[in-house]
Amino acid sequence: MLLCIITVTSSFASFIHGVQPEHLSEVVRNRSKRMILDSIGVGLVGSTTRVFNIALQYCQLYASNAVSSVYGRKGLKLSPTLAAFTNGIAAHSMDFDDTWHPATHPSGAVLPALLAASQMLPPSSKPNGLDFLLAFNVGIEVQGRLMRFSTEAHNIPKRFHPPSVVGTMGSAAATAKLLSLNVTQCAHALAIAASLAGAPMANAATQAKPLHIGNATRLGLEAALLAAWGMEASPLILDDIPGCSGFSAFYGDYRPKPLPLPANSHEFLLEKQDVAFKRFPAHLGMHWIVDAAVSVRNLLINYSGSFSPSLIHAIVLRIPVSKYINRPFPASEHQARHSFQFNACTALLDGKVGLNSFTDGCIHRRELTELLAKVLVEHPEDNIANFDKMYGEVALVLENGDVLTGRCDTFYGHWRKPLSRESLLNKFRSNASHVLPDNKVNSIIATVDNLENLPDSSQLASSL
């Protein structure tokens, strides 16, 4: 069936199928790879965690066509589709992967995805590494085009989470491109991924939440092969179809645009908007309160002279309203990552927050329960729960009456203040080091750096 109707559907087919290597830009072209980059170093470290063990023990049940390499596990490989759930579980399985606005976690969802397909191709068909890079970008600019349709996405959300939703189509729209399905079927991968997407919020805070990631990446590789191999589904799936919902179901308020097929140039969204990498390993919203928190903690040293909880009265942290970060005493890792109160607490007695702030003895500290205890939580009017408008403050109400107060408007690492190349690296190079020696994570720095001279793009997930 040919798609002769211009459609927001078919536009987006047709975006897939066209756009070209040249339309990447310099800028477009550094800030993927600096995103590839960080998504396999947090997926590296994501490896060595209990929820990323429990999934590759199920994966390993099914030995068939065992081709795509799996983070941190030399030797081992499963199926390209139980590769890329893997990936994308160890991606996200420390909430530390990269968030973009709206919010969405983008790498995650795509990467894993084309790294299994690329190992799936055989010899005569693998892409280049500018292959690699263009569908990765593909994957991206889908996501952040369909997050623009709905202005309730802009906020922290409260019925779906995003990168189930607009990742699965990324991830099929990435691997159609890197397939070179042709316009039909690229059409019909993105309508078979939109029944294959969505997650609820509700599983925030647990060791589900990493299957939104792992199953986002997995589906829209297997829409893609699906459309591939001649499955057909809704010509309209992204169009506003009164009384019928296609991917409007996910959204309150939907008002699709048709992407225009790229010409002699375009502007991707990843040049006008970067993504925010995060320094420690939980929920965006809480690198606000940490630095926060941080800044607090030295007013008061340079108060007293040191930082001691018993001159602490009360703990008012004044935050957006957003239930679940919003944690007054998490029992759980997962828990933690998404709490203001932990991680602000955990922040003022230690002066940061990091991998190891999450580990049983650390969450469950005798210090750590106390000033809990002590924290009352406000919602000012003007504190809105959106990551591009949200700010955080730490108030200190001191035993003798005195109030010091900090405050982060844009802490370091968002797309306003992003990090340097140096702390990138350095980031990276922690998170792989976990499951990797150094000559190892020099050349994943290297290869990465030079993706788009890569004659075989497979030999970067051969490399992990």
The other form holds:
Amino acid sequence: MLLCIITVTSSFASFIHGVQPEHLSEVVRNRSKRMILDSIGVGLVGSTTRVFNIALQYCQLYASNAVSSVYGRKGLKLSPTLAAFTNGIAAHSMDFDDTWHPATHPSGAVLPALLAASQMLPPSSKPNGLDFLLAFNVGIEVQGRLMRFSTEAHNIPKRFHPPSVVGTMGSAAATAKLLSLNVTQCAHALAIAASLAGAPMANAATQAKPLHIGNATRLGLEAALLAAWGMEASPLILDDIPGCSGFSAFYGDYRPKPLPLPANSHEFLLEKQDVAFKRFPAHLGMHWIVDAAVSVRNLLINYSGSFSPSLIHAIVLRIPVSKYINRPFPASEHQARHSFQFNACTALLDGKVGLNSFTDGCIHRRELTELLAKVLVEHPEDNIANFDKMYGEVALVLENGDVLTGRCDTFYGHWRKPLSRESLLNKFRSNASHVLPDNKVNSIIATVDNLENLPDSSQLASSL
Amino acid sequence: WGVCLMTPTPMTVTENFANVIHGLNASHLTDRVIQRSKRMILDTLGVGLLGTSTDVFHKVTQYSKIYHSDASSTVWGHSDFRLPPLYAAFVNGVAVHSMDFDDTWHPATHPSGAVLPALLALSEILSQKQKFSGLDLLLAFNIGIEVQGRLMRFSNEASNVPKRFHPPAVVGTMGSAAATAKLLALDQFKCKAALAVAASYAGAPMANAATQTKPLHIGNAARHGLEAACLASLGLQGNKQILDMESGLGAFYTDYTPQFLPTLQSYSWLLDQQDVAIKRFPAHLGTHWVAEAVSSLRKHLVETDDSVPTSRIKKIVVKVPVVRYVNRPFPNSEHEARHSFQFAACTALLDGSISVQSFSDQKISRPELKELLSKTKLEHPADNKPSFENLYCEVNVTLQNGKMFSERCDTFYGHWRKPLSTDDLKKKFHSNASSVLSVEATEGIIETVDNLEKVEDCSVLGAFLKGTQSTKVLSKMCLP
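Having looked at the form predicted on its own, could you now put up the form predicted together with its partner chain?
Up next: the whole complex, starting with the chain shown before.
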């Protein structure tokens, strides 16, 4: 046997290839099944959006080899990468999908690729539910590991949108696992995927943002397929080679480390670090400010008997510095989902933020615009732009001089305060019922609940 | 209702680009631009046709065929199947860059391969409803080239040989989107959207250069730019200031200063001032200086047809700039060999020149070559800058008996300072195209491109490219 020098890249390939279902702990299984359910739900409701429909129109031009299901479109099938594309777009179309720390949206970049791939494999080699669950976790794990190579990845991003960077790699890894590629092919899948990664932050808060997840999952799938067909790429893609960037191209600081080989035990990152599930479809940062706004709204109601905007002189938001979510007067739903100001004022007016808060009618209502005009933004030094550390504070400066303040350090749904099973199922039901009848909704819940025991995982995809 | 800014906001660079893409028309094309871009088109077709014989092309075609439907775009060199335009653009783009034989510009990128495949693929499916003339193709092509050049000028680091992102993957995607947007006759808003969406597809790291995946950078640039424009035409929108923001296209650069384009009233094209380099053998541009220096030096050692006595050579020193990804002392694959100063020097020394055949497995692994490679060293003089505008190559060969020979090349034949003659350009095309097309089709393409401005229906190119042997095609050209 040749003695191989362990490169970071080869350690990842070995992990992807060598990890087994036994390595999945109970905690990891449960958490990942929750993620799968939530991801399907947000994808289903996302299939009602305009951006999804544009993408679908486009993809149908290339409809041959149509074997993979599309969220919310019973009877329609597309080719696997395009199905992954549209479903990934659906998942992120409303910014309703899960968020992790370090920051990315892990599930939407992985699940659609796996669903699509599971349907393209011949009946004799369909992966079972446990294989599927393992592949999913490989895709999540690789994303988490890669983000830990850079300290700048810990904070809310400024340059490249993380799902488009690590998401593509995760999708490639997950697909490589599902397709049982050999070690070398796993390495090439990662390297090919790197050449398909990376989208700038400027398109966040626009209609194009969902494409970042759509492309991540689709192109990662593609990378794995190309690798399966023998395509080769750089064997050092994850390693740091000065003067010739590999994956390091996407980061200012990059210090890669090899993964421990899963010989005996591998601790998945998901064991120690859960995801956050959103309660309403907007950027994660909004969730702190909304909870803070709701609490100060209650204070005002107690104080004066009702919520009267006329009592309010100014609204002070204490938020971290992050340009793409600081929007005083958002003009579109995409901007509104990325606006501290909008979400705070909506929560003050309505007592909550929900799916309907982002319709044109709601975005442009006069009462809201009047409130928005009263908003001032402050960036306290201790409010770090980091999903593990940030907080949200809303202070109402009343006309009479009194100040009421609401604060939220940890919103319900954050990993420190996870959604209960009931809340998660409620969210799923509410989302899925937009496009599926009750019996189908319940059957998906049951399928995911028992994923490890499913003999043919493509049933999950075909049930959508 | 809502809060609406009634005063017009100052124009952004992004908007400016969209306006120019939308507003440029054929009358803006100068003679020189037409002439230069036709040369680029011919060369690109030739290298693409040759490239359809490569392993990488074969793999991506296998992959793309799983999606072929009522597909209707030509796969160059193949009359046996067609592909949907997205995948046709992909595989043909891969073909163009498969051997690193395609054109190179300054600032550094491979401009044509990212644009031409997308335009040809799209024009074929649109041609059912609408005819595109050769002039339409020329205009769209030049817009695709121009946008790439303009974007690279937004960053100083783009002037040098790249280290982080492979330029075709960055600006090539944008160029493809711009060119496609023009062909689709998108309005200003959708042109802007095409650019914005394309940015989210752009970018691939340098590490995959010198691997089999590198050609995919061009293939993907072509395909993703095409996709972005198509999505924009369906109404998809992105960031309206994508070119203006550091977190937009600026994400790919460490220094980024976007600028406005010249006014349409008197538009000046970059291609007018700055030509491309056309390669004479399929390897990284940097190796062309090396090959020429070594060929000259070789004449001091032996008569042209004699072989070089390798045992008499003690040391070979190749003085080039620092270009990490072309510094490979012992390349193991054709892709590595195409990106190796050392390999180029030793091959040119052994054979007198480098050609398509120099990169076969047999040639890469021959013992005489390995012997010479082990005697070869690179040096990086401080004045040798890693920029295709400024670099030079000096090579010193020391014999066992102590005698030393030295030659230097500042400008190789094919560089923009010393462009290939029309004859030699056509010879290159002939040599490439005839590997997969008939003489008739080969001549047909040369003639079509030569007269592109007058061609009424540019889809004739597609018919030639797939290898149709039919006089019917020639008559479709409608030349006066």
